[in-house]
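Starting off, we have a lone chain in the form predicted alone, written out as structure tokens.
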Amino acid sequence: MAEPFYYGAAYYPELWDSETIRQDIEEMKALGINCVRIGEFAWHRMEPQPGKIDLRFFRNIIQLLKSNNIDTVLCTPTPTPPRWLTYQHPETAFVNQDSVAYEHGARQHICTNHPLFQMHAFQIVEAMAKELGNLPGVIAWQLDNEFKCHVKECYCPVCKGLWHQWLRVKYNTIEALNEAWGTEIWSQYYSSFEEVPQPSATPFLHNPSLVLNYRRFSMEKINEFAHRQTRIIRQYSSAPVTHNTGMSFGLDNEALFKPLDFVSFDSYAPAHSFLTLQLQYDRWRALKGGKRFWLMETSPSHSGNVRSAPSPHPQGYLRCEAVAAAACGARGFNYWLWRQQRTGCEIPHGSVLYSWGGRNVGYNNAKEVGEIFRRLEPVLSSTEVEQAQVGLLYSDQARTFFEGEPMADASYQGEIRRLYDVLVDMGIHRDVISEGAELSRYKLVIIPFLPAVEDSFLQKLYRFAEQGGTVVIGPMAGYRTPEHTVHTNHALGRLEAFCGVRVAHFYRADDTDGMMKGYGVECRPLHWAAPCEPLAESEELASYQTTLHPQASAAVRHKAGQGYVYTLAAMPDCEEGGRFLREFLGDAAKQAGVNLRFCTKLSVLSVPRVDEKGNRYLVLVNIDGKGDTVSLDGNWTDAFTGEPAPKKILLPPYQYAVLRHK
């Protein structure tokens, strides 16, 4: 039996009386809602006094929902500890980089590493798992809520002690740490692990090796907290476990989700930034090898809080967002939130219903989406997203490097988006992958903006290329060591041998007279550049010209085993740079034998799906709200009516089509 598609919303029954809850359930049924997410902020309702845990209310709610054919995603309430905990134990507070302890009143204001907090947190999780975990209707668990969304690294005394333990395990001796970080600079040499500070407020800038490692420590510790919750839940409940992550949170998502059952994420991308949302669809689908994912939070109209409330989505945008999610592999699509909250800092946030029960501005769009999901379900349940031939790397470790050293104020996510947009515009079906991805699934992998290339990952790339794969390296890859120091053998360390180049210079190229010339295009370099010279079995594809140094190469192709390595020396700028990127990536895709391409454009998303017999389906969605015409190669029919599809298919604003290949 195929897994159902879950269409739902975040719900907070602890905020409403029984009559309102009854009305909400009737309205949910009318709208086609078949699941709700509950519990993540309700710790005080579950445990109003220390040790006095009472879960009867939530047991009754889960049972009431199930009797109305509505399933439940049950959340652990650890992002909002009750006031009795923080009042009686102020030492558990989260401490920011300026050594200021956070006050109770928001969320994520407590140190998740503090042993007293963990004791209470694991007690409530265990009680929930025992009493509620196997109730009919509990279809999944969500851990906490948006780990490291509002905070990143804690600087409290407990974290300081754990930090020193972490360093001892990683480096074994203080001499090894001093060597790795180069601490002779500015008299930073340490005589013991206890002397190593946390990178809190300082007159100028900390050693980037210290900052990077503290961030890694923080990411590992929040993952330990998540995985401990997961182990407790699995002692008593067979329901799968997930977490609602985000692109910019201070997390190592690959490590976080490794022991979890499926990926879910939250996104409130507005209509003008739809491709940021689409990138996330392609990333979260690929994170666990192409398995299912959920969009756990999005708005039916707009996001908002008392400091900021944007305008509602354009009419039809929600349809575009929902169809694209389902086409890309989502098995859950959920709103935040069902009924507008009448109190608190998020009272302006969009919802399905207003707090007084009226239908919010996004209601009719949400109703339409429910009807669309019912229409799409036969295709969704009998097909899966076709395996992409191209993988574009998005690395949380790289993002962490850029947070410590922005490199000409380059936005890591923004620059990945620029490359991603080019792939979309070229009609290339793609995954957005992490370092742990199985590269043999792809013909072409693109490795941009990766400051440090770990030896283990470099060996993966060697094996991939030697076995016939094509790799694109750069721009701005390999210029730092994994400890955030500079190489002392070559500009890009061991990466240069893999690329078949020698890099003589690495510098910020903005506002210089540098020019990249190739593929019939001339364009300026952006951010930092690594002009290079081809070595044996390498050929120049584009030149790099400047008065700062002798002419060099801007793009190089190198034969590596049965495959090829393409090197891009700098990010090309402006419209001409976009043309350069399309030609450069098109060359690499052709060399790799990429043939999973469609005649689409930036205004229209295309997602191929296949059934178990190998029949191909194509979902097309207009994403710019202006409508467009798409030319189709081959013979296609409308998947719903069976009628032949025209060679040029018109998609009105935010509309979609589902086609089947004849």
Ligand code: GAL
Given for the second form:
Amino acid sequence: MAEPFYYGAAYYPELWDSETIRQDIEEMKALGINCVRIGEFAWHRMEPQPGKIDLRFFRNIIQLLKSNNIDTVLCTPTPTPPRWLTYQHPETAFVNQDSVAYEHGARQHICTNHPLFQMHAFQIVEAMAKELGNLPGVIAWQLDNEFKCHVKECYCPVCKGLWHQWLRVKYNTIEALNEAWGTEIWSQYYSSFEEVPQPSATPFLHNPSLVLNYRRFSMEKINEFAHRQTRIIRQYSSAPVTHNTGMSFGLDNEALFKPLDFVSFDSYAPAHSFLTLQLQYDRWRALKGGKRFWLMETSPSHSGNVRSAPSPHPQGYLRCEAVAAAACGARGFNYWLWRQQRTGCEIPHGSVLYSWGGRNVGYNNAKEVGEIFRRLEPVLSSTEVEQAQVGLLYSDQARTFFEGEPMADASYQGEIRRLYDVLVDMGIHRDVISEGAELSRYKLVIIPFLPAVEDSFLQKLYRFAEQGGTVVIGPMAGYRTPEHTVHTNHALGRLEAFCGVRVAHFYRADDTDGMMKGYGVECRPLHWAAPCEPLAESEELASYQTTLHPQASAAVRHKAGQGYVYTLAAMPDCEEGGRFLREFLGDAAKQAGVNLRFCTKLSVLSVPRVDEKGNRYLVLVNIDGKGDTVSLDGNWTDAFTGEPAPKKILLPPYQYAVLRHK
Ligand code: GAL
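Form predicted together with this ligand, following the form predicted alone:
Then the entire complex follows, led off by the chain already shown.
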């Protein structure tokens, strides 16, 4: 039997009495909810005293839900350890960069590397897996909740010891570490691994090599914690395992999800930045090279906590969010949360029902979304998202790098968004990929804002180009080593040979007189620029002019094997630069033979899907809430009625259409 589409909500039955739970279940059924997520903060209810684990309440809930045709995503409760644990063992507290130990309360206030915490955490996970993991109705596990969403690196003494072990494994000798980080600078030289500090408070900046490695250490450790939980669960339960991640958490998502079964994420993007969410649909779908993901948390109306409470989404926006998710490969779409919390810091948060049982302002939208999913399901379950031909890199390693050496007033995510928006605007169907992506699936890969290019990744790009792929490198790629130091052979190290360029200068260009000229456009460079000279057989596509140095190139094309490498020396500005980017990326896409292009409008999202026989479907969604018309090449019919689609398809605000190619 095909796996159903899951429409659900986060639910906290431990907060309510049995009559309220009964009413909730009735309302869920009326709304078409077929799954809830439970348990992620309920450790105290499961183990009120050390070792006294009692899971009967949750067993009964899972069974009650199942008898009402509602399945369960079961979460491990490790983000909120019970008070007895932190009270008896204050040494398990998370310690921040200023050496302040966090107090019990909120969540993530404990060090997930502490052996004592781990012992208790693995014990409760094992008990849950044993007692609940094979109950009918348990369709998936969620590990913890949003790892590293509130905290990043911990600075406690346990982490210090683990850090030293980690360094020993990585560098083998202290000399190798000293050499890699250049520790003769500012008398940082270390005689043993034990002398290497954690990058806690100092009068000025730490060596970025130290900081970057500490971040990597932290990201590896949280993954070890996650994977240990996964292994325990798998001993007893065959339900698939996921985690609800997010874009900005201190995580290496590619490594995190490798042994997990599917990707889930949370997003509360407001309507006006829908493309932030859309980028995530294209990223999380591609992360495991698959075609599917879950949106584990989103609000039916608005987010909120006692410090900030945004207004509800505009009427109809939820429809756009939901249709786009399903079209892009979501197989689960879940709200946070079902019933507004009566207590705690998130009481102002939007929900499906209010605490008093009334229907929240987003209720009608949620009801409509349930109906839409039912309508879409025949098309969704018989088709898959078509494989994209273009992959745009979004790298957690790069994001981490920019935390150590930021781009003045721009963020990594914001700059990737600008490039992403250009692809959407050109109607190019795309994946947002990680370094581990299987490049042979693509015709064109775009590698921007990657300060350090690992040798293994460069080799992969070489192979891809040799076999006919087209690569765009830059802006801001390759100017640091993976140890966060500067190359001593060339400005961009070995990347220059791959790009067929020589870079003489690398500097911050925002306030200079630099101009990028090409494709009939003149624009200014933003952030850091690497104006270059084409080497023999490379071709200049745009020039870089300034009084600071002789004229150089702003864009270059280089033949590499059967393919091409395009180099972009700097990020074009936000005005004319948009046109420059369109032309430049359009040129590379054309060269690569990219032909999966549909609506060339920023107001309408177009997602191609294909069925087993290769028939193409197109889901169109108005994303700006203003409505628009769309003209498409070729003959299309309405996928539901079979009627020919009009030449000009009208999409009212946040409305959608599903077409089938004839
Ligand atoms: C998420 C979190 C939820 C809830 C929600 C509120 O980050 O996983 O537990 O706090 O935000 O928007």
